[in-house]
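First, one chain by itself: the form predicted alone, in structure tokens.
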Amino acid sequence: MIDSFYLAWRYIVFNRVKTITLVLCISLVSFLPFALKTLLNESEHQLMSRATTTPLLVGAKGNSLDLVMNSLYFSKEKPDFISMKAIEKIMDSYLALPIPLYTRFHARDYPIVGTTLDYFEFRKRTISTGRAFAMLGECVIGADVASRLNINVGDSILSSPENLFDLAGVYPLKMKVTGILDKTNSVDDKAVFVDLKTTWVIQGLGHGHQDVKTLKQSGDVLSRSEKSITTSAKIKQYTEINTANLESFHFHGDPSIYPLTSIIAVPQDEKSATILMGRYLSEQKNQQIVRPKQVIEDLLGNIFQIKEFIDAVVLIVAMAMVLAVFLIFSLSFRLRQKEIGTILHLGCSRSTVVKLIGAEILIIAMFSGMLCYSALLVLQHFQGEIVHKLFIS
């Protein structure tokens, strides 16, 4: 038998080109099985174990998996705003903890998640180097931000214009990375997360200026009254913030109609979660609110329909490649008709000629499988990132 796998390997080796590509079709056959099978379970892990921890969902009226995929997953689509007031009204129910999040604007392409520390303590997350933010200006980033952009506590981020021609005057804001967070394999490892009010900074609600009692230059104050000051546009605006600014920072209009995307309701109980979706269902005509896990079991059903669709293809190319081999190997027996009659003159039993072939066979669907098991091992330790990026950025 020895002897058998030797003659099969010289000839394979002879016959490389024909060998190679044969290795390939059959290793790309049986990759793409496997390979669908384990980014569709790595999705349904990552989906459904953040929806399963999260209770409720409360946003403005629309499209709730949007509403859903924006709140947990920090996706790029966004929902209509919501204003404060909904945060007074859940707290004023005394049915559930309201943690708010507000996720409009990135910084390097990583999502800026203004929100509070209920949340850390809510998702279980936890600081590795450095401390929470505790002022204006102040940020938290994931492991993968630090580890990406090669950031440290102490150094800063700026966020990042959510358009080229930005009108209104809103400057990037330079944040002072006060922690980094433990790595959990999950989308909080790529967000940066602040306070509300410094994502209410970077929208240009609250900024902070040159203090105009003391500005003396005639073309930097327009007019002065006992009342008010007005100034000029020239009036210098600063993009960080610091203990030595800090105090200069204000916002304009009533807090209570600042946005938000939406608000995580942590409800004390099932029943207290019930009464509360019922006020939500009864009372309110601009806003809804979600069982994130629903949305994401019928997001799921929708993927594992299109699944067995693209199962169904992927048997048939299956099939097809299956012929193809069988017919490649029948015209290569054909042509070494002269071969095997050699073997045959030479004395050599016909079983001699079977197990020269299956020797050759074997070898090849060796190889083929060595190939794909590499494949797949090379995408389990890439899964997270690839369905991330597929299936929920």
Contents of the next structure:
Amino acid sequence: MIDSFYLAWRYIVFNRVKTITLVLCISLVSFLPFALKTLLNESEHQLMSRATTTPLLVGAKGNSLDLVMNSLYFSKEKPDFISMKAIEKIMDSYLALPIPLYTRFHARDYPIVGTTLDYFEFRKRTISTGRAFAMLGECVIGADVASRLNINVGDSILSSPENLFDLAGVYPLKMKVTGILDKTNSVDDKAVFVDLKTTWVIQGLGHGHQDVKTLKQSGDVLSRSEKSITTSAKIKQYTEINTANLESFHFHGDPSIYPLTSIIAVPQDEKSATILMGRYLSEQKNQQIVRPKQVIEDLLGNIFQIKEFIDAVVLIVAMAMVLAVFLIFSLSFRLRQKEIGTILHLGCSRSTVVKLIGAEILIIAMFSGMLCYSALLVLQHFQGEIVHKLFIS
Amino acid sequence: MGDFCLINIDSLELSYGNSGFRLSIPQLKIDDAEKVAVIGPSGSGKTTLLRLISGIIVPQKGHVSIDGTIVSRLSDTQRRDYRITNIGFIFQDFELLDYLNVEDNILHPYRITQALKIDAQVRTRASELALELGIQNKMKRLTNTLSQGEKQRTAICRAMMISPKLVLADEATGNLDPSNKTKILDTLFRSADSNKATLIAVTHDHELLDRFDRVIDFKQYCEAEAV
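Could I have the structure of this protein in the form predicted in complex with its partner chain, to go alongside the form predicted alone above?
The next block holds the full complex; its first chain is the one shown before.
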């Protein structure tokens, strides 16, 4: 048997181009259904694990999937905003704990999530290094953000402008990193968490600048009255919040209408959840309340319908491939009739010829299997990233 | 003809279906260590004779015996085992495997049967034969990089590996230039002599015939319809 494998190996090495092509084709056809299954399982796991732990989500009326994807996975879909009044409404109902989320901004491609410390408690997130944000302008970063950007506690991270060409827009805010979250293999690893007010500062609703009362240069003050002081644009705006300039930061307008992306509502019990949902259905025309699990199940239902179709396509391709491989082998054996004849004339038995051919097929199948398995290992290593890019981002 | 007869063909008859080819050999004896040339026109059954003797095909009537063994009465498996362990066959066009190097081609019979085993002695014999035939420095080369003469010597080496008592050569000097023909025949004779083997060589080269002990003209045994 060893000799059969040796001879088969020599044949395969001699016909390496044909063999490599065959191995690649078989590997690819074997890889596709497994890869699809792996990715779908991972997507189901990633999507469902977060959805099942988020009982209710309140947001602006519109696409419920966009709302869920943005609030749970910080995807780039931007649902319409709701105001802080929605928080007050839930608080006043005593039916659920509201956890606000504002996910409009980014820092170096990582979403900035404006929220409260309740979020960490709700998601059971712990800080591995440092502490939680305590002051305006401080942030806690996910484990992947820290490792990929090589940022440690005490370093800073800049918010990215929403539009590069908006020269008159707000300045990027330099945020101080006070803590790094433990790695959880979730989207929280790839996010920058700040206090809700910090996101409003990034938006320009709140800002800090030089004390205008003490301005002396005449060019800086345009007009001064008892009630107000009007300054020119030359006044120095702070792009970093620290203990020295913290006092100068202030917000303009009515805080109750400040924007939010959504609210995670954590009801006291199922009854409270049902009552809250009923109230939103009957009273709220501009807001919606959804159960994320239900929304994700609907999405997965659609994905699995597509999977069935893809499975059928892969099956047809695999059948065509099997026929093609069969044809390649039969043509190859026809071309090798003289060689097989020589072996038989020398005194080789037909069973040995079958062994030789079997060894060749086995080696090709083994290489194809190894290649397919290796590709699957690579896929498994990156499946989280791929699923995030394909189904979430 | 000597006292001891190695090959005895008796009342042999073979025909190929409707092709009109019919081979009939009432009696043919070939002595031990005899060197016999088989000549005849194309299609007269010279190659068929070698295949009958080696047991690749079996006659419809009569029998072929080698050293007392009636080859045509052996089972298929027995005939294969007998052939690979007792007969050195040099095929027309060499029939070397192009995906194996010279060494592997020489050792090929040992890799395709349970009846032969490769050991250190066999490898040494392969090296000695290669040295004797002047291909010792080509052992690791693929056969498609060899000259016709080198291929022929590799084929002879493969046939002589088992130290056969019977060597069958099917146009071993075909397609070679005159100087190579002589060299190959010298090699073949030398190898057969060293094993005290009987040599039956099918040939078209009439200028080489005087070197053989006996020449058998196959015209007398064959009936073939003109095409």
